[in-house]
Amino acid sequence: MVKSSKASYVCQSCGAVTMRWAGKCESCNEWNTIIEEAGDAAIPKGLSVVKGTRGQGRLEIQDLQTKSKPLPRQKTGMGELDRVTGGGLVPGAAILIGGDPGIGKSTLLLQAVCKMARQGKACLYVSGEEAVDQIRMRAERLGLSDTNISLAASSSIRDILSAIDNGVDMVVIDSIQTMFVDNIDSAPGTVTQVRTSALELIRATKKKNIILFLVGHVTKDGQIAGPRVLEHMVDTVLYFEGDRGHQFRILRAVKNRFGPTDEIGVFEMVEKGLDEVANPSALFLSQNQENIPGNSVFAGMEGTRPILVEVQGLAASTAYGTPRRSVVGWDSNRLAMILAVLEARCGLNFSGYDVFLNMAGGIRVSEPAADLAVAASLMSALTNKTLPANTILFGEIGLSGEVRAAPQTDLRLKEAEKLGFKTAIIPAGSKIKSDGNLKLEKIKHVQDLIALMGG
């Protein structure tokens, strides 16, 4: 092992390296994140600096036309997990999953490895946070105690690599922040240890086409803790989202080398673990109440899946000079834009009202097509007039108040009709192949929405 005589100081938030300590990191502007790491300059065995001469270490060069036999995807038996990963797990893939503490990451992966083991796959579950008996207790609670999987409680990368050499098909590391390489002096969880541990695991599993799951802790901002290079090293990054006040959990892909990055999987947390939700639209609309001012239903898309979401708006008289704007499940900046458009183009006055907006069910919506449903909820809340019963809306609103078409209109309308909706308020420029039995109200400007609500 080669060591440097100089100490290095590493930011635990972004991984920036400096030669002296400072209270604030100049790269990410975070405070009190720089610590001294004696092992950052150390080069562990297997990662030594290349000092060879010409002719040593030859690359295997291939041309673009060379075709190799593709490895078949492996189904986990959990349809929602397979959907998010692009249709199944690719052998040799490294998958990083993050989420808030207690959201259900360990439960999800324990259920996944047990289903894989029942298909005859050799699975290894390694925990650096729990004892083996604690994992057994969770498996017994989930009804999985009869499954043949290998368990280990260890934080040593050297020991884990030795176990992988014995032949496994799938490995779960819970969590990467607890792992350490013994020839690096830094403590587990530091940037150097996280980066090196992940590199060693990924390199070893890719050589043997082993599926690797890494559980990652998150910061208070909801980002995966540790260096950002960790997300670049893996093939897939998943976030397990949800509100503890709701039983729903959303598995979302933000990076996927083997599939789309806009798919979501929906689960429901029950006593026996996580249940898959095959029809999330019905779930998010289960408590929908008609004829209530401020309520509308948005027909959205998450990847290839149409989802109907209830949008709830409330406008209450404010007692302060600066009205409050509160949003749950949507972009606060986009809410400010919609309010400005309604005031400037439609003559509505929200300056004397606190505005609250909520996407029911704990789901987070990022699609611009939700603009029209949000505008309808805000109009309804302000004027105390309700939308027509059994109506869905979607469409993007521009700064001039025009309503723009949204993609995949037919899938949205088909999902709405399946759930019993009768009317759809859509942009006038929408391309439709078949509208079924829905009554379509096409609008060009957001002012047309006021007319549909009775003025």
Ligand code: TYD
Given for the second form:
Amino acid sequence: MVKSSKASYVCQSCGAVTMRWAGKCESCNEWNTIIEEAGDAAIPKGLSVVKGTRGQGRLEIQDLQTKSKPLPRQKTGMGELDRVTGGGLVPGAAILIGGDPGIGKSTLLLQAVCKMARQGKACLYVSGEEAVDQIRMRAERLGLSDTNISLAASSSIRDILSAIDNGVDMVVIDSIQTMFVDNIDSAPGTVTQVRTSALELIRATKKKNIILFLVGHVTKDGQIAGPRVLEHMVDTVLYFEGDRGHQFRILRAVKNRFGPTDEIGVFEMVEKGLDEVANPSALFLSQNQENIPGNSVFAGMEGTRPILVEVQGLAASTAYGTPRRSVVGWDSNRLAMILAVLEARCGLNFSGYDVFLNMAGGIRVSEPAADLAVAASLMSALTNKTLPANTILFGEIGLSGEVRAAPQTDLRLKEAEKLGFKTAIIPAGSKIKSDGNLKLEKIKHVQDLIALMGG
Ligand code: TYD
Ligand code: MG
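Would you mind generating the form predicted in complex with thymidine-5'-diphosphate (TYD) now that we have the form predicted on its own?
The complete assembly is shown below, putting the previous chain first.
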């Protein structure tokens, strides 16, 4: 890259630097993401400018055999947050948390900070978006105003770094897009500023084993705004998601250097902030357990935790030429596949019907094991027959209509039994270790579902 001392053009999506403005970024193919940034963005000047640190020119080599101490984890005391981060926060970890505006990121972190402070940790909460009074008001609403934490409304990295020097255990930066390093000319929120600010913060906190939380804005399509590099720089990336219409919020790890990424944390937004939902299974079931055509209950897994989800299907005769297929909380391609399998292998005809599928409660299901419950819902919706009362289902469906086993059968069955279900329709090939009291209907093909449906 030719070094230019003048302006350069930086893609706000991928961080690529070009010498000339263009409507479309050549490297990530996004449109209208290239903007002019002053100074040399290819080699950010701020990297070692805020704190002038230069190496000694010697690389410290270590071996692999030496035992290192297991990472000491700090429990925040918020069980759901601890679960998602892999059993607590690791000192020195940098955690990026993204989510739609108003979903509750600031609330979650303020609660976490206060919990940590109550364990005697020194915590600093820096907001670049809200005034200190606003944060105080929020704390009051959350019933946390008697907690001893340090608040600041600032967006200057230089000031924050000097505050960190005074000894803290945990820092929250809300949000990284509002922060700026004063010796870079670009505006806050640009790639160069976001990247450099994050780098400076991560470097400073890692050196002192401080836990760093960065709040990140998301773009229209739900990605954390700014360069992808931000996600590479941090140890953990969490997404806080949920439907604004529902009070449930789900915290999901998409990257975690200190633990698994398949755990979710479930919260409920109430008047006094976020409540943890320790047993989310019953949450996504409707109160009304009566049998309605189109309804089925899927026994799913989220990480190590079973979650029962109500699947609702509806087939309504279509008014237009092309029938609609609409899905909430599931993959629309997968819905198309299940519909095709039902048509081709079971002789059901959906062509004259608009099909709607909804995972109740606002949860997003990504497991293929939900196939069987979806198929049952759609069949039931079309034929107006219902499944046996108090029944759960799970199993993956292949293109020939065969039903394949899903992992962790025992956990799913146990959870269903705990919640009062009587029957389970499961793949014939399921490996079951312990016998429960559930009546098991083992099926090999989706067609077998038809026989199980009553009037
Ligand atoms: P906030 O944490 O400000 O969201 P973010 O930082 O992700 O933008 O959450 C704001 C929303 O949460 C707001 O719409 C109101 C709601 N809320 C409650 O319902 N109860 C509460 O106790 C608080 C503090 C917020
Ligand atoms: Mg906020």
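The structure displayed is predicted, hence computed values, not measured ones. Residue numbers count along the first chain shown, from 1. If you superpose the two forms and keep the largest set of C-alpha atoms that fall within 1.5 Å, you have the rigid core.
Asker: Using a rigid core alignment, state whether the CA of Q65 is displaced by 2 Å or more between the two forms.
Answerer: For Q65, whose C-alpha is compared between the two forms after core superposition, the shift is less than 2 Å.
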